[in-house]
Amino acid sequence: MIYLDKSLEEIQEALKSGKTTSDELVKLSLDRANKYQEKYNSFVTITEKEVLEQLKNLDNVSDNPLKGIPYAIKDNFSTKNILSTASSNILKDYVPFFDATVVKKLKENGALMIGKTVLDELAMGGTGTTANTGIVRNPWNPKRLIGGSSAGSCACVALGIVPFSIGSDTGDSIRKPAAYGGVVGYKPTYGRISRFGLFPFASSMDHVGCFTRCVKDVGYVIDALKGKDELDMTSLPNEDIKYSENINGNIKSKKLFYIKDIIDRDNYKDTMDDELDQILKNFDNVIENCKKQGFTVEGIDFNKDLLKAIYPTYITISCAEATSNNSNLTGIIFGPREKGKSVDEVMFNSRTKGFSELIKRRFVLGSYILQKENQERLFLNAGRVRHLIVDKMTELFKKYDGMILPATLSIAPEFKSENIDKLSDRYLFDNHMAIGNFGGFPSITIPCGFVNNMPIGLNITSGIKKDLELLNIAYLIESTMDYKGQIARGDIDG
């Protein structure tokens, strides 16, 4: 029995009773990271010395849900006295002095960390393939990309390597991966978990998630990052339950929406192929599995202008932020610092060359925004967007308990451009994720079945601080499928 490969609840409980141990989980996950790294490359840094360390000095296995089980983190969440650089060249050498809170929690939890994960970097960025350190591949298809910027959180629980990892998302970061990795996704509540030692990039719209192989793990994870944190002002009270004690799929009719114009046929017409008709087929067959299930699910409109703003919206608003959160990252207080003959030149050249093409063009777009000229029409525009765009959804959810929708229109794109750009037509209508981070939403992602041997997800939004009934539409659901659990590899062993 490989009990790395079970659910949460089952791995706590073969501990308890003594068929596995925690330095048994650890060897396993190490020998898998370090085993799959060269072929997927999931890790920046894998922290074998450290969590052996930790091992020692574990106490007996108690009640606590996450005590004694690895885990692997985003590379960047501020871990102390280990490397930290966001996959970015200016931060290559980074280590930190403190611990994020959500790090902090999970020591305190008892939970190991085996890894720090490979990111898009400084998280901006949807494919995974702009790391530092190379490009995360998808582990039922090392041809096709994970996604991102959460690539390698999210390709180390498909890999079996680590039973829940930590990511965090801003567009979709987490909930598209997740989708592509035949995992699940979680982003909860803004300010639900603290952002206090996540490196920012935008931070109106940053959240901090997980990704697990089941839904109920979510509500472990959940149960010990939740809270109430002095350092992060954003951060909201902890509620008095426990998630993972109440998700139990025991909720009474619920009534949810789906956006008609994103799964209408009629708006792919030039794209459609056999791909896209079997991931909208087989939406349809969650729906009426839904119904079964006792949900009504209705097909709404919503102003298709502002469906097409979606992207625009986030893209000015995000590289505006991200703009203004790192411009500290000069190479005159940590990382490379290149020379110059003024402490401009020194800034401009460390940045030149520490940055990729994509960041540097971010950061100029990021620039123009917030120049005094153009901030009404630009900055502040979209501003006005995403506001439309929350209280539409707001109206909805005094309706409504949720909004299901494919999570994506393709499979995982293959890593060669035109397989990637032959999709942009379609990205008018696949950017609805982003929705939850405008405004806060809980939203999740789980997996829902396969298109060309390939993983697709079923993504899930709710009203604001309603993770819990969230998380239960989502077990009820996921119960109705036979997704649970899966890893990518059949080929990994002890």
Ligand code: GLN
Given for the second form:
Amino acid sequence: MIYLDKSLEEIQEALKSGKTTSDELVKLSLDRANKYQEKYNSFVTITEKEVLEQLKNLDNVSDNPLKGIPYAIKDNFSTKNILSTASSNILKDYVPFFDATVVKKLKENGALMIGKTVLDELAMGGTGTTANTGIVRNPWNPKRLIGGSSAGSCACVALGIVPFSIGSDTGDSIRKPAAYGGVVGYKPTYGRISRFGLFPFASSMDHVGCFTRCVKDVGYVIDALKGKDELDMTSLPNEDIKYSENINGNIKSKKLFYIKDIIDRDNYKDTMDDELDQILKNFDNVIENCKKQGFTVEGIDFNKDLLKAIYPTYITISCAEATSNNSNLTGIIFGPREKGKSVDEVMFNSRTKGFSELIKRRFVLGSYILQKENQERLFLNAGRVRHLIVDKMTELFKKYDGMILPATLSIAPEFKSENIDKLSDRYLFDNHMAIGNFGGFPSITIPCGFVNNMPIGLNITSGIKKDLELLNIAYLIESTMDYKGQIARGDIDG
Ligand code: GLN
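Let's compare: the form predicted on its own is above, so bring in the form predicted in complex with this ligand.
And the full complex, kicking off with our chain again.
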């Protein structure tokens, strides 16, 4: 029996009853990490030496659900004495002297970090193709991308290298790859998990979250990570609940809604294809299944202009915040330093060499948006639009317990595929998960089927601080489908 492939609950059971050991789990996890690395490229660093050292001292850690269980974490989290690059040349030799709060908490809980995973450079991107160490491939078909930015963290759960992993989500960076990779991807309410030690991208929208293979497992991870952190002033107070013990499908109110425009075929006349047709049919089935579980599901009208504004609003705010946050990446304090005759020249040369064109483009945009004469028209207006969207959602969450939507409007694209028209509604509406970041709403993607042999996902979002309600909705919906705990066969050639 390979317990590594099981849910966290089953692994804990097997550890307790002696059917497996942490040594065995870690060995298998490292074996798989190494075996799949060349083909899928999930890792920046496999921390073999460190994890074997940690294993030796594991007996001193008090008993805990995550004790002895291997995991992986995105390379934009600080890890003490371990390379932390954010998949960018600007940090390619950066070794922090402290652990991010989540890393510290996982260590205290006895979870065993087996590696740091590849992301889109500095977490800016959605494809998993822009890391300085190369592209990440989709375990369900290596000719396709896995999505990003938490690409490696998703791939290593999909490949069965680890039963859970940690990522970050500013626009959809956990929930989108989760859909493409056929696993669960969750981002909690803003502040539920401390961001101390996560390299900031857009602070007002950055969230820490996780990938698992079933909804219940999210509970164990969030139990270990949640809580007030003196080092993150946005972290929420401690709560007196154990998620893992309360994810059981027990919910009083079961009212769901979806946004009609996003699933309206009339909006996709120019871009409709068999793939989208099947994704929309799948969503109809999901609604039927929800109704069988006792949910009411209603379609609502959301202002179409506001929907189309999601992407521009996201880009405006995130590029501005990112430009400001990343102004400390100069080659002076962190990362490789280029030569120059003055401090300015050193910074100019280091940044020119350290960032890819993609990142530079976002910083140029961000600088333009933040220029005094543009701030009102661009930055502040984007903030106002964000407010309109969040207010509308907050109103809806007074009446409904959750919003359901197809997580993405395509399966994982092929690397070379012609991009769909970037101005089409299909492309614009594909960014709807950023709503969760605008409002800090808890949001989860769960696998809900296959189209053309590739997994697709269902996204569910609830009101602020309603994490437990959301997880219970997701748990119930998950139970109506047959995609729980799936692992990709990493030997497929595509
Ligand atoms: N795809 C989005 C972007 O490119 C989201 C990134 C994220 O959530 N980190 O910015």
